[in-house]
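Have a look below at one chain only, the form predicted on its own, in structure tokens format.
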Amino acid sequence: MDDVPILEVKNLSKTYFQGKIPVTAVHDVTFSISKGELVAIMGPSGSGKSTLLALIGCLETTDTGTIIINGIDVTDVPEKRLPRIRREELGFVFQHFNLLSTLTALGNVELAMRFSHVPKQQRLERAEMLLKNLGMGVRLHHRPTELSGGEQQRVSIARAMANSPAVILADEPTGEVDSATRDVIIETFKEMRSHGQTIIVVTHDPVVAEHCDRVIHIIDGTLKK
């Protein structure tokens, strides 16, 4: 683990409106994460943890505050640059996998590199390597409907790693799998961390959290001290 922050969040706030009623989802949140950390974000439902992840992932705009990812202040760049930042600096792992049903495992991972203009043969070789490293070598040409939940999540993780992002953001990645698959996913994240990958996991699962380097607790939109 490196002491250099790969992610800095400073005085971050986000308010939504339900009709005319303001609802503060995140309030004055500040923290940093070093390169190679595996960090859990935990909190009860409605605490703001998913909103926080969406803000870090440039999927939502901030009201106030700063987010710096790998030296880039993503709160101060033109909106047209955000897709490239999401593609090159961030990898996403979702609870419901979000795989394209018409593509094979190999195709889903390869597609993530297509928009970064990686040559086709290089895309296929890297996608195959990532999937084999996750124990999916015999399932390369299976579509999502032919894969178990755990296998789909491993494809999702391989896709997140495809462009060698600075940070991987995982939103409840073990929420749809059994305990044995959860353990495989935890070990996968720990292996990725050992190679310097930074991973932020939103989770309700204390078993996942206990394998992380530290836990950030959020309650009612603010960090628990």
Given for the second form:
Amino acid sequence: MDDVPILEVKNLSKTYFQGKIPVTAVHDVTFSISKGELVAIMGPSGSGKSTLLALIGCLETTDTGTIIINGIDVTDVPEKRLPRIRREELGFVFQHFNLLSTLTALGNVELAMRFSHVPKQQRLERAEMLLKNLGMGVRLHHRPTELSGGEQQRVSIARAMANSPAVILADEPTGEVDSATRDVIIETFKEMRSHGQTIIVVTHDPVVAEHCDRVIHIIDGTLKK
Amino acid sequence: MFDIIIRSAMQRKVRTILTISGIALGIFALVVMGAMSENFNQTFDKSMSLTSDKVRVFAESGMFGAGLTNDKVSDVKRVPGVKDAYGMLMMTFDDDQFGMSGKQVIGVAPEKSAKILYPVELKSGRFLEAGDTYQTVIGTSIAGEYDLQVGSKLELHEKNFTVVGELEYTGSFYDSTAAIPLDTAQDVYNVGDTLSVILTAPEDGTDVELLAKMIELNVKGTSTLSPTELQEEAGQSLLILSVITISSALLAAIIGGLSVMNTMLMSVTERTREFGVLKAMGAETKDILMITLGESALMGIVGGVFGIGAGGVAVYLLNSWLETKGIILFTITPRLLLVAMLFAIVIGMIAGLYPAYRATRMSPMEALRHG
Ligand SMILES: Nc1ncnc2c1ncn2[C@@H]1O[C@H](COP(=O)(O)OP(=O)(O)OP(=O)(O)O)[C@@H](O)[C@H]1O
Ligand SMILES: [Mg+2]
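If the structure you just shared is the form predicted on its own, then what does the corresponding form predicted in complex with the partner chain look like?
Everything in the complex follows now, all chains and molecules, and the chain you saw is the first one.
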């Protein structure tokens, strides 16, 4: 493994306010992940898994602590630069897929590259290649409503990979699919790992965790050793 | 981003169509009202340019007041700087319409009719001549409405007149004017030797404004309107008319804009999650602005095109219907089209500003949690 981790999280904390009541979702979390690792984050509901992922993904501001992705301290970057970091260093896979319903499978994957101004021809070629690698070659021109849950999740995985991010963050990617599809997704992640892709998966499913290199347990916002 | 905009608008077809109709209706009103106002403006400009060299002399008590009679014409002529003066009687064309039709009868000295009407030329026939009595020279609108040619009969105030000449089209009030000999007019309308106005042509090189003052001083019981004063006075009422027509049309267009705003707010709220996803994928603020403002601008553009199209058709139909009555009420000018189109786009954009701002302000995580 590389000496320099691809992701370093140090003393990270985040407190929400529900009205006037403070809720500490993430408290003093420290860990690091090396390039090409497939890591699971597990913990009971409400323990702060999604919050942790959102903080790493620059979708939410941190209160204290630092997050270093691919050498960039993203907690010390002006807000203006965050979109660029999101598209260059990060890829997201959501539990509810979150595909744009008006676009086809190909359109959804290609869209991710538009913001980084990849030329159209190149975008389409790469999107098609990614979808084909995920066994979606015959579904390129289908809309999300015409795809099964498993197929939609594969489209969203292709979308997450579109810009070759340093880290892919997946929040319960198998939460809404059957066990056969879950196994396909696990295989896909392992395949991606073999190409050096770093992946963090939040999951409730022990089968998913089993296939990961490492499991990070979180309870009430803090890591359990 | 254009395909995303189109797809988003197409996804909510009914709502989009309703919104576009709102804008189109507003722009339609703007075009029709604007065309009316443009027509008034043009008629006024042409009328002014055709009579700009003459000083108008009225009775002191106003245009319909007593006191301005035939003998005042020679008084006016004696004022130094006056080249010639022509008495004129102006009456409404239709006795029963109180002049609402905009048509008028003017009584002029027949031997001077060519000079008085100058620079308007004849289309056919001749001007009035000395010795004419129940003869008339008519404008194109009157000729068109009553289907008259040289030789036709025209009834004015229960008397028959023979058309001896038709004027060229001018786009001014002359088009809806029938000129008859002054003596006959005073007889027929039973007004003795009263005049409505004395048109005064100044000598070359005379200061017209000064001349107007001189006439007022020298001829008792008169007041004058110099070309500039006339322009100011008429221009003011024209301005009020423009303000009324244009502002009612603007109001319609603004209501259209509010409906765009409402639609965009709904659309942005419904798509909160979508914007969250786009932000997670690294969309910049400007990308989000482009998508939202683009959609509202597009609705403005499409609404504008339909509104202008419908307005153009309506104006065309109205004009061709009115033409049979000898009236032209609407003129569509390039600047009107430009203003209407720009207005449609600007309304769309402005209406989209706040919804777009809301979309950019949402934190990505908040947006993703939404719904
Ligand atoms: N925007 C917010 N405002 C207030 N409280 C929040 C907000 N987001 C999360 N929380 C709170 O923070 C805590 C952690 O939430 P989080 O979504 O990270 O949990 P989780 O581990 O992902 O749970 P689950 O397994 O159910 O998805 C919860 O108590 C939650 O109520
Ligand atoms: Mg969660």
